[in-house]
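Here you get one chain, nothing else, as structure tokens; it is the form predicted alone.
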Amino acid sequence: MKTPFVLPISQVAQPLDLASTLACGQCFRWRVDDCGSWNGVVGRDLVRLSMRNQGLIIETSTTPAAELAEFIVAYLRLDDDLPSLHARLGSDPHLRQAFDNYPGLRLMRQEPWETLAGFILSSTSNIPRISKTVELLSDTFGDEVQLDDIKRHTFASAEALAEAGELRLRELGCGFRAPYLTGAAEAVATGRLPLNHLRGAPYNDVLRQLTELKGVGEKIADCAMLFSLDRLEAFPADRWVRKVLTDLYSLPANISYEDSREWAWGKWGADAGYANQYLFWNARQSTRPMRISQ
């Protein structure tokens, strides 16, 4: 067993709630164990994360945890100043309630291909079902990684899914999303969609490139931008968020997706993505709490 690496609490000066961050619907491959540790596949590594009094405990399967620590800091966006965010947006009573309930919820900086693929699979689905399909694709096309007695697989590469084709992806539970996932995989594998070069690119440029993919609308594009491409103003308005906008902010129930985004930008500016995720998770858990799966 490898020695765990401890990222000292002095280096984790920001609030960090692993449960709300890893289970709130922005990623699909993290599982909590009986000890309260979180196991997930990040790149080529099976990673275990837990919080103890001394800081963030990091254990990994392949890369030495001390080497991976800087990546985990970026992955969990520990460079984002949550207290300042809470101060900027705390005059909004609905956001203040969400901050009080989930003070350590953070947006994540994930791998772009896995994020795009996961949200293509999210169309008319739910978090448990998306997680199941993502795991099945990984088990089928990924490489095995092991940490202690836990075995998982890396996420399927774009090349592997493009080669597999639509019929095989339908067999693996992708349903009507199979041709969309295949098309996106082909675009990434051939370089027609240079995902890894879009991080931080202008919002409208990234939106245009993503929505040129068949089956990728603005909501899926906004999810990919917010959770992997450093566009923190992206505002993915799903049914939960649209209900929040209607019930709490008195926006019309039939407001268009574009108008809800413009409204959010006018109210929260570059923090719109964080506002979105806090409002989503607070509404989701206060209305129909999702059981955290192992």
Given for the second form:
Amino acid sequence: MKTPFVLPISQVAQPLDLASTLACGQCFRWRVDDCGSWNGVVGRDLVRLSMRNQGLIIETSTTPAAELAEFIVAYLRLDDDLPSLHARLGSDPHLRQAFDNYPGLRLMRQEPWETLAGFILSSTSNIPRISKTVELLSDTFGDEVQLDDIKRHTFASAEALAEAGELRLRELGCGFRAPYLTGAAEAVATGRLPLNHLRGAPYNDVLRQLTELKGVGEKIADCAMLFSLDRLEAFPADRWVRKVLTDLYSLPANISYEDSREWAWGKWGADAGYANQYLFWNARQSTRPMRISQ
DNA sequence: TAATAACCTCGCAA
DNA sequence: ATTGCGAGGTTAT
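Okay, that is the form predicted alone; can I get the form predicted together with the DNA now?
Then the entire complex follows, led off by the chain already shown.
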């Protein structure tokens, strides 16, 4: 018998909007059901999250929920002081609007390998397709986990993807990203890229190590750093963010990636990553309303 | 150093 | 239904 764990939000932190947080493009494996509960795979656990009566309900497949709660707090970055952040950056009218639209949107602290792999697959793609491929890789190479009537799979390990090889990953729809993914998998599996030891390392060191991988440029490296490696100053400037920079902040359209990063650091410093995600999601949503995936 | 084409497929719109 | 376009980038030229 699985026992849910209730985490009182008032004791942890501030606003939490699961829908904004889990569907704002920083992760690819969370799904919502008819009741507004979200299920995803975290490590070896199938986890279901829902908000009830000012508390976060945590249900798990394997680890007792009460034991996993501390990890979930870290995973959702509930230790980040969102009201302070909103106060620090809220004088900017564009960020103010994004804060008003998505007050409980939080950056996450995801698993580094899954995050890197997911964003390698994001190159010239779109969120529905990335999600589909990530799920297919998990179903193919991961282990089944079950919570009530929900069955999902753990994410494909670096070892499994390295062994699968480029051809197999092409068969599974990875396209030209297949060799990039196997290359990264091999680097992680052999320990040449010590992904799990990069949290807290200096930005430039991590950037250099990640971009040594084929298929990982500055943007993908920034995503991995921001969403999984605790580098909250990372500023992944994709086409949407760059459009925001030119349309709303009057930066030149042909500004270099490095210059946009320097500009963001000058304006927002260590908060650049949060500013990035709010601007990204606000811009993307205003163009195309959110479709909630099954 | 800066611009341009090529890369695999799939999702989505017409 | 079928077709055609473009997608959260990176690399090679």
